[in-house]
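Below sits a lone chain in structure tokens, taken as the form predicted on its own.
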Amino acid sequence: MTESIAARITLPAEAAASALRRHLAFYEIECEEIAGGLRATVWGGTLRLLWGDGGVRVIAEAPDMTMLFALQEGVAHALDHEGGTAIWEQVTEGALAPNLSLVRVESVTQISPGYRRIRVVGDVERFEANGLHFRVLIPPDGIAPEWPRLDANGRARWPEGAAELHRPAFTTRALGDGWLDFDVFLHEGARTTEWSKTAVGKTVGLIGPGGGWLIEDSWVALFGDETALPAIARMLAGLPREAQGCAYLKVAECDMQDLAHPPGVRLARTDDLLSALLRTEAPTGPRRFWFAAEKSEATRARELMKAKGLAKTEMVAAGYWSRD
């Protein structure tokens, strides 16, 4: 089943042209010319600008309304760019995001001394494919929450103020029958650490997947400090089974966690992610290095993977926290 929806631009062809090739530029999506517009595959979906006689319109098309509103917000942020503004059809103003879904924090484990993993039940399964990501919404104490909400635009309008919600980005460890586990690295006086002391019982938000996607290569090499290890670890976990390379873990022994992964991939520690990616040698053929930790060592490693002659398509590095 495929969900669509149209929107008009309130921008001329050009200008929308222009902003929709430099948004998907960055993730590194090409458009393609068509008939009277553009047309790209994003994430699973397609989205078509198409101008003429009636003005300019854009169509999202996507696998099901998660994705879709995914496509939606990507549209309305590149228009922002030249003041522009989608006009969505079919809107319900005031209804909650589509890729929001409430859920209540049912268990908080004590895994390890760094981490703790906390259990949700609620609308979790469309978590289980797509992005790595997603990010945990969590309300202010002691007023009652509010939560992201369309306006009549069909963007998503979020509160502010006394209100504003905190929103820290985890990655799925595991995911059952109505509930969902994710791991927090702990850092003594962060609002997710002082959260998950008293999370139990709270209800909580979800809203993706997102960001970034499950590594599928025959050869891989994987870096990451311990902001990094959730995600490392589900990757390790979706490899096939006859995958080879290596994953470096700058994380305390005592954080260490037994990770289901093929045999071909060796696994280590180690006090100096860029030094182990130094070491790293590239093969030939299909590959993919994949980098994340302290922004200014994630941008060093984006250079030492140029350098070893690396496309674009082949790496990723991801700046997880700032030193600043």
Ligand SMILES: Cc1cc2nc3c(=O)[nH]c(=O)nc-3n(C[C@H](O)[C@H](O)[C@H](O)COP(=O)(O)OP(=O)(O)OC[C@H]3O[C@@H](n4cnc5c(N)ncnc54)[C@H](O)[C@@H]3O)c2cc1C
Second form
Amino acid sequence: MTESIAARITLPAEAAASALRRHLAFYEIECEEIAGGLRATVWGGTLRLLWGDGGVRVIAEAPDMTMLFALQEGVAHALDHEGGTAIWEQVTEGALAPNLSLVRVESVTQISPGYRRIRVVGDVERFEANGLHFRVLIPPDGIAPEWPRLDANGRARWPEGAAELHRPAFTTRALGDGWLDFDVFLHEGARTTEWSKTAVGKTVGLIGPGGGWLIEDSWVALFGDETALPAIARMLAGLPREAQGCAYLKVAECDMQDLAHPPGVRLARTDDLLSALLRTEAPTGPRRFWFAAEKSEATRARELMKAKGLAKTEMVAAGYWSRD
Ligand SMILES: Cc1cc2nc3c(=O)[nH]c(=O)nc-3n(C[C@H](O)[C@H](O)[C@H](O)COP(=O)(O)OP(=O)(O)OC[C@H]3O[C@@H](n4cnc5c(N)ncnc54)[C@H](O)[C@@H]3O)c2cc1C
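Could you output the structure for the form predicted in complex with the named molecule, given that the previous block was the form predicted on its own?
Following is the full complex, with the preceding chain placed first.
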């Protein structure tokens, strides 16, 4: 099924077109010229910017409401830079953001010294596809939680001040009928670690899904620290059976999980992801390098991958957290 929504744009055609082009170029998405406008294919959906007698309009189409809302937010963000607004039709002012699920924490399990597994229950079906990741919205203690809601123009308005939500990113580790598990790497003083101690029975928001997805390449090299263990676990389990390559994890031995993986993908623990990356030779032919760890390490990893001659489409280097 395709969901669609249209908006009137409060900018002249030229300014709206350049704002949209610039925004999409950031994600390396191209716009094509069509009669009376522009068209772009974005994350499995489409955006059409049209101008003519009826003024400037945008029409967004996507396979589901979550993706549709992501497109709407993208358009709104693009227009912000030019001082414009998209006035969407069919907006229910005050409704919860369409990519938000309010879920209840059913259990918190210490699965190893360094990790707690959180099981949430509720409307989580859409986290099965279109992204491995989501943001957990953790309300401050001691006050009634406030959630992102739509304003009259269809934009999510986030609670501010004392009601501000903590919103760290996590990875769907497993999903079943009405439940979703994610694994939290515990670290001293971190807000999610603290929250997890008393989380059972509490309500949190999940925003998403988003971010990367499983990889299907026949040769892979995966590198990740403790925070990337859940993503690498999912990617290894989703690889084709005949895949070849390696996966390096910077994880203490006591926290290592039993990871399903193709026999041709070698698993190893390391204390130094960047050295492991440096040592890994890129084969010719199909290949995919994927790295996720602390932000400055990810920046260095990107440089090392470029130096190996990898194209942008053959590599990912993601900062999963940043050292203060
Ligand atoms: C796409 C994506 C997916 C992710 N998936 C997961 C996941 O499945 N499991 C998971 O545990 N994490 C995951 N992370 C990382 C997680 O979002 C961050 O570690 C985040 O900071 C955790 O929030 P917090 O409330 O624990 O810490 P905060 O309260 O936000 O941070 C407190 C302090 O801890 C420091 N800090 C944050 N992370 C670490 C760390 N790993 N080691 C040491 N110090 C740290 C910060 O610098 C800060 O000083 C993911 C990140 C991204 C971008």
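Residue numbers count along the first chain shown, from 1. Each form is matched to the other, and the largest set of C-alpha atoms that superpose within 1.5 Å is called the rigid core. Note that this is a predicted model, so its numbers are computed, not measured.
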Subject >> Glu14: Cα shift of 2 Å or greater between the two forms (core-aligned) >> reply: yes
Core-aligned C-alpha movement of Pro63 between the two forms, 2 Å or more: no
